[in-house]
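Have a look below at one chain only, the form predicted on its own, in structure tokens format.
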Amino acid sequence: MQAQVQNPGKPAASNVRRAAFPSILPDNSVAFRVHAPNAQKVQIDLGRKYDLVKKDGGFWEGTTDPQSEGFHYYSLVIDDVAVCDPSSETYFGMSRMASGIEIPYPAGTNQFYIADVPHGDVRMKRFFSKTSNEWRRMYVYTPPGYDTSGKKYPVLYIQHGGGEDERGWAEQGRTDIILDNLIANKQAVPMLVVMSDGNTQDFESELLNDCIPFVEKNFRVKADRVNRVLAGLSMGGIQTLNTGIAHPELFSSLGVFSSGWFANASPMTSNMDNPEKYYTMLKEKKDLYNRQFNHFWLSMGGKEDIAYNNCQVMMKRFDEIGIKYTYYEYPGGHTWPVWRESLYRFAQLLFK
């Protein structure tokens, strides 16, 4: 348990219960104090590695930087060993259980806090995968009013990104507080919005042959192209690419954030690395991808997100093919507060 100590910030959101530390500062720098009387040397990864200087009663204390809004990922580093840091509420990314901090929004962007409006519901459902051969998991969101109106709804299917699970846009993403808030400010459709686990060896396949199929049979959609939307983040935004690409008579739109395919790829590279065939496949049906697409969705996090190269490339390759899209960039580079604003800018757009 921490010791009492004089706290000038407030105990960020994303804290276990009555966990003073890490605290947000008014400039939205992070204080940690973290209890390790026996560590040689404590850290704080957050993007960045900062040093904490140890104290008396083997407390360790220190200040980061100004931290920019919204959902970011770190690590307690005890002795070179990255651990969780068990003040704070844990999440899948990095590929592991990491610890993550809720930065506060400016004042009068609430379109990622609950609000007094009605909410919709976040629904764990187990289905058996043919493809994986193994019970997998998604997460469903419904929206408000869904188990009294009886009518069928559109469908965004939403991917995370590498190293994260189905778990992402539930969680990190807060995907039923912006859809709430959309829906009731008649900003957005009422829609479901599926987030399946897209760590799988064949994801078209789940998608298209176990995925889709479990939510028509389950739950009150609309089964056509016109209701269907693709969309994912990073690597979930490469699935989206290759499957939505290879498919254009399933889905209606495509939202690709922080995504596109690799620029140095070549002909011996996997399809998730390897463009050519896609770019030959818009090539040859140019026409019918622009008519079919109501929206090809690019957004990036500026020129510091990893994908921004990869995805100007991409950007090129379409403007020299003819293919119609549109682009957004939200200053953040690879991380979750880009990700919600996509999300939050992409929602707006569908089923109209």
The other form holds:
There are 2 protein chains.
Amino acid sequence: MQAQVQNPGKPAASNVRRAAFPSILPDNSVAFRVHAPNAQKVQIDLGRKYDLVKKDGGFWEGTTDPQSEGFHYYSLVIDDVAVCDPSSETYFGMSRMASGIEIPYPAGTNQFYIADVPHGDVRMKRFFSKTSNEWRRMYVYTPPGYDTSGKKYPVLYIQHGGGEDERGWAEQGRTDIILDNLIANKQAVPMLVVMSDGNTQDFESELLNDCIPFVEKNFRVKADRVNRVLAGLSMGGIQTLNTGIAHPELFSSLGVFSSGWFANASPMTSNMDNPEKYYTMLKEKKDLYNRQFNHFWLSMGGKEDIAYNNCQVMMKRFDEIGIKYTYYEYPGGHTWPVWRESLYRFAQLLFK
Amino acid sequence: MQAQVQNPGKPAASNVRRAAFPSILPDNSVAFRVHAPNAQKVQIDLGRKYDLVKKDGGFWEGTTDPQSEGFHYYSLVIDDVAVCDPSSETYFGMSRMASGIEIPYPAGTNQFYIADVPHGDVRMKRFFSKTSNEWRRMYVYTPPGYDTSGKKYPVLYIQHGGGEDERGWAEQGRTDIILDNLIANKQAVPMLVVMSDGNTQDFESELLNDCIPFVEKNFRVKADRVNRVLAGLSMGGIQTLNTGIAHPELFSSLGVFSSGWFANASPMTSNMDNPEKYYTMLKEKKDLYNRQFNHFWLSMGGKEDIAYNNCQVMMKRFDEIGIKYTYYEYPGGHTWPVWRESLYRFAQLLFK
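Cool, the form predicted on its own is there; where's the form predicted in complex with another copy of the chain?
All chains and molecules follow, beginning with the one already shown.
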């Protein structure tokens, strides 16, 4: 019934088939129209909440402020219950299936759109984790030509954030599209990208004893430190820091997106969250780390990123110790557009 | 906050992490508990609607009748708006992302559960469809050993139902688990299963001119009629009938699950829905069809399946013409447990 209404913009690319709303206006504000004749209150939560207004026929309507480019989670809120919008695709985020909206990138920003170039695969792989004692799933990007080249490839292991899972980098992150485009343009070397599920009690053990051995057994990969890189966003960035610093013998670069050890850790902070043991390692083997990591790459979504302060404090500690790193800022806060951009830039540095 | 409540059963396997409800009781009834302090009415729609009752703390609770085994779509209904339940995984069905609940199978029904056997992959493949003039996606199951065997494999092309897409057979259908188990037990021969997106204006052209050539170019498959089979459920069953009968030179078996041409087609019925031209083909080349199709296999979810009557009328016409087929009934109506069982049985017949 939505399609009969005059639509002020264009349906979002993230809408399900035939859903006219949410609709993106030329200034990237978003018009919503929801049928809820018996609700008392209908809102859209896009980081800030917008009240929709009840109109004829039981429809609630409203338009947001202009939104920034790329992918954003959102919720439809019906009488204070936050749920997925039936008009949109869903994505695992916020520890539940959540709605997402794709805001167009500015003209010329082609790296995040599917193009007429060779395409790799994203494979869903089931594996049994001895660490977690359960069947788990990883998504693995294999580059164009993988099936027939007979070659071995380097591997980027990349982790999602808190409340997300192995689907995050493939769906929200558009990892395959970003890599396909980079490889076609010879901006990145062909590589595998392993997107595993970081929701586990012991990330380091599962990565080292389950994920990496599984990948190195089941794919044609170069199974050495030089050809193995670890990266992650937010919670996955902390997992990357903890595991990467504890095992410089395993990884040749680290990518830490919108993250940083907790600045205010105390002796009471949990083991995962207390960085002091890692700072001690860095101090004791400063030269080793500076030699081992070709790229110790930190990115941040600007001052509005919730991890900004943690990262600033961490970099100050790195400076004091003498650890080399690269810091890159891209506006957008703690959001997927920043992480897509981070992957786009980080992948270009690797295995060269 | 749900986890603190005493839980009368076990969280459904289809719940998101850490969601205690929906919870499955020993008799396969399902307890729901939803936090919605400001809603006026909260219901669960599982084919029939159940009213939840408001309890302390803004929680709404209720328990359904015992549910049948396997996967069922459902909706959370808040003040008459049907949405996904934030506690559950979502699945594209009903032309939107929908909740689903996995009811345990009886003991000994192991064919639908992941087991310690070799596992194939499900690959997400992007391809450009000239027929639809857009980038589309298919899911392709490759059997265990595909990467390294150097062998060529037969292919089952299988279609989802109305309101679903290429994800249906992989997620709701558990195609990879069913095939992994069948292949490990030597009940089915290793094969590829291509799950394409049937939401297109011209299914036959897209299958024949885009999907099949793409698969035969990009995978090691036996590209001949004997090693190519078409199947589908509901809408996908009609697509299978239409395309399979129009092209007996292309397929060696057909599988039609919970489907059948419309019994009450009239001259005004759309081209896709009017079967008379296909009945005419069958009459004119009865012997050819009986010779070409090793298996013309029809399955139905019993009398409660919405396609039951269409299928009965169709089989009567087949009998009158003298077309050979096999009919298999499995109770459960027009639902995924019936289609999983159909794939499980049909796959065992193929390429032998």
